[in-house]
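A single chain comes next, written as structure tokens; it is the form predicted on its own.
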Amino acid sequence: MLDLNEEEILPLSLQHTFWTWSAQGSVSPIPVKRAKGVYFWDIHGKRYLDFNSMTMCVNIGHGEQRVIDAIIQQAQELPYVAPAMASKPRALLGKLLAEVTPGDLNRFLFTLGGADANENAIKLARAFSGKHKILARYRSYHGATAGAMAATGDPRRLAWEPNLMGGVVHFLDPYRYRSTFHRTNPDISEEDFCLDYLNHLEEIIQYEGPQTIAAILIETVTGTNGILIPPPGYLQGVRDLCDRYGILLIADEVMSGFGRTGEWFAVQHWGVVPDLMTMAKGLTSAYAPLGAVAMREEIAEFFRERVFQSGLTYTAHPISLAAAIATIQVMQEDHLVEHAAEMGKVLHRLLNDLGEKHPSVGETRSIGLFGAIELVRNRRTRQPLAPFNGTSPEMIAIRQFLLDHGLFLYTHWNILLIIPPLIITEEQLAEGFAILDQALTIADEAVEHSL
């Protein structure tokens, strides 16, 4: 391997490197050089606390020797097989998949990534069903490829249109903190509040003609636009006009999937089957690339006779599935589902704790360890602190606070997601909270600005 100084790394990096979701003017990376556990550390060795799982995927921690043994030995054994044969390690990781993912979904179409997981949903829907509709929501994200970007709804899917794949309706998610329907009825029970949106997707269905719908593709708790948490009933709201009306439902699992919301997948939270979920993320944990879609066998079966049409080069990679083998394994056996739960009732009091001290937290919400802080300059107006789609001085001065005391999270416009790897304790949680209650005395100020 070619010696470097890691001095060097910076510079080098942002001299070569075209850098994505960014300007590349104001590019400002951490050069990183190792990460164990929930921490990891840049160059000078300066530790960080890594509330965000890197980008919310290494669900069971860095560093984990059981999965990079994994890698090591199927990489001197088979680093690569073509993808129209079969492999000891396609083997194991379907069977693997089958007893961990709900219902009847025991069939799976392996691909890199989350975009390209969600892609393949759709095609496999489109066919299936003879019909070529997506309905999906406006605060979701999907991925960045075409048709993943088409299905997204908030406004990183602007940049690219019209150039995008067809066929794909918006509706409004159920989040309650900023009902477009309960302005002036924020009191509503948890049964109407679900109700009326339930009933908003039927309109829309009926709009759109139920004969044109291939499928409804949703993330099950959305992720980076807020963790937004379905109403009880929503779910099974959705999954009931799905079968009324002879639509296909996508569960996107990319991110709350493999242990994040305290069970293996969230749709299990609310009883739900999907006809197709994606996943990637947590699968590997990110210690290699790999997204899947589960589907059901009736979907595997109607393409007995017909040849579908698509594919990839690394599809069900090797080294990819032996990393998320020993990933799977690794979580049953340390029992991190579990720990998930529990820490999420940790996480929950820790969230209430700060919306109670500062009053520039709006709202928190959290499901397992997936949860997010919503900022605002006015309780009572919900104004937020940073607008939609925009950030703020405020914003950026919390960021940069954090960063600087050694805890790394996500931002996004006027909310900070909290999604740490699985395996935290009490006491790293705390640690980082205890970063979080001095940063937010900035956003406190921006409050008592406005008053």
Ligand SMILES: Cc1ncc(COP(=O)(O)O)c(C=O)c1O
Given for the second form:
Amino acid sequence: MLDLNEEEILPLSLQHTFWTWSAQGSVSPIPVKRAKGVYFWDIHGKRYLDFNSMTMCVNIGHGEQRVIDAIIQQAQELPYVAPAMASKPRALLGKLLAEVTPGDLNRFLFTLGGADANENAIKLARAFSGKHKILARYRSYHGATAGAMAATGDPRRLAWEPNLMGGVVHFLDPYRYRSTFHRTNPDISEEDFCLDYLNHLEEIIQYEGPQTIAAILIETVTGTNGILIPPPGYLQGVRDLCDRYGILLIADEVMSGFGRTGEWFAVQHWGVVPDLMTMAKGLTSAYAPLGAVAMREEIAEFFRERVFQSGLTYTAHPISLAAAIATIQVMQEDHLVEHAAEMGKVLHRLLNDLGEKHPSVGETRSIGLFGAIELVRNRRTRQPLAPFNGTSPEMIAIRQFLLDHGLFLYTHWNILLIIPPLIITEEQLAEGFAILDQALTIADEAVEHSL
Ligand SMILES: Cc1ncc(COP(=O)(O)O)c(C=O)c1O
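If the one shown is the form predicted on its own, what is the structure of the form predicted together with the ligand?
Okay, now the whole complex, with that chain kicking things off.
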């Protein structure tokens, strides 16, 4: 195989490739050489603790031999078949997924990742319902293709407007720490807080006309936009509104699925079965690209005599399917969902301790191994350490400190995301938190001491 000197990896990558989500002149990629467990190493031998599972996707951890072997075996046996053909991994993965997904989500349409899973879920919902509008939330990310970007509520959508898919209407998220409706009464009960947001959604349904709304698309637990965990009753309330008004519920579990929250899928915390559920990332733990739309039998049945007018060359790619089968088996054999729930308690405690110690911590949130630290300049006013859709010298300095000290994670405006591989141990969590503890002194210095 063509090879090169390790020192050439970075300059050649910079010279010939075009980088996503970046100005080409300002990228500074880590040249990664290898990865194992919860760590990865750069070409100079520097080790990083991966507190973000790369792109919130390597759920079972790096370098898992059982998945690598399955990929090799599938590549040797049958690396590709046309999407219209049946194959052993297709047969096996469908069966396995039907076992781990809730309710009668028993049919699966395979895609290449999360964005096109959401695109296809929208197509299915529109065709099935005969209606066109999609309601989605502002603090959401659903992918970077035109339809998924239109559904995305966060500012990543704005650069591509107005040439995105039409028919999306956004509504507000039940984000308690920065709740629009409760600035003057932040101590409102959980029940009333939840009700206010369900009433808000119902009002929008009425204004838009339920007869025009195909689906409500939500991240069950909001990911990049800050680990926003729905209050008790919210998800059931959304499900009830969907049932009352004849609207389909699409749960985007691209990030929250596959053990991340301490259940196979986050909807299971609240006993809700969506009509369509999208997944990707943890589905193969990123050992190969794959997404899927799980659908209720009734939706699949609708297409028994009707053609589903869509598809992709790499739909149900056998190598990706083999990676998914092996990933699910690893999760089952090693009880990783249970482990994530257990370690989630440790993460929760570590986050609380950090919050008590550092005045710059406005709020911490977590469910399973899905956590966030929201940094503020002032706990009373809740002024964020970086503005909406922006950054600040302090956030840049914190990120640099963490990288310098071998801790890799994502930051989102004023929020630090903690999304480690599910195999992480208590000691490894503590190791990362010791570095975070030091880094937060940078944030503490920015805290306003006056009222
Ligand atoms: C909740 C959610 N949905 C969809 C996507 C898009 O997935 P992909 O990047 O695989 O297209 C992401 C990616 O981060 C996501 O977090």
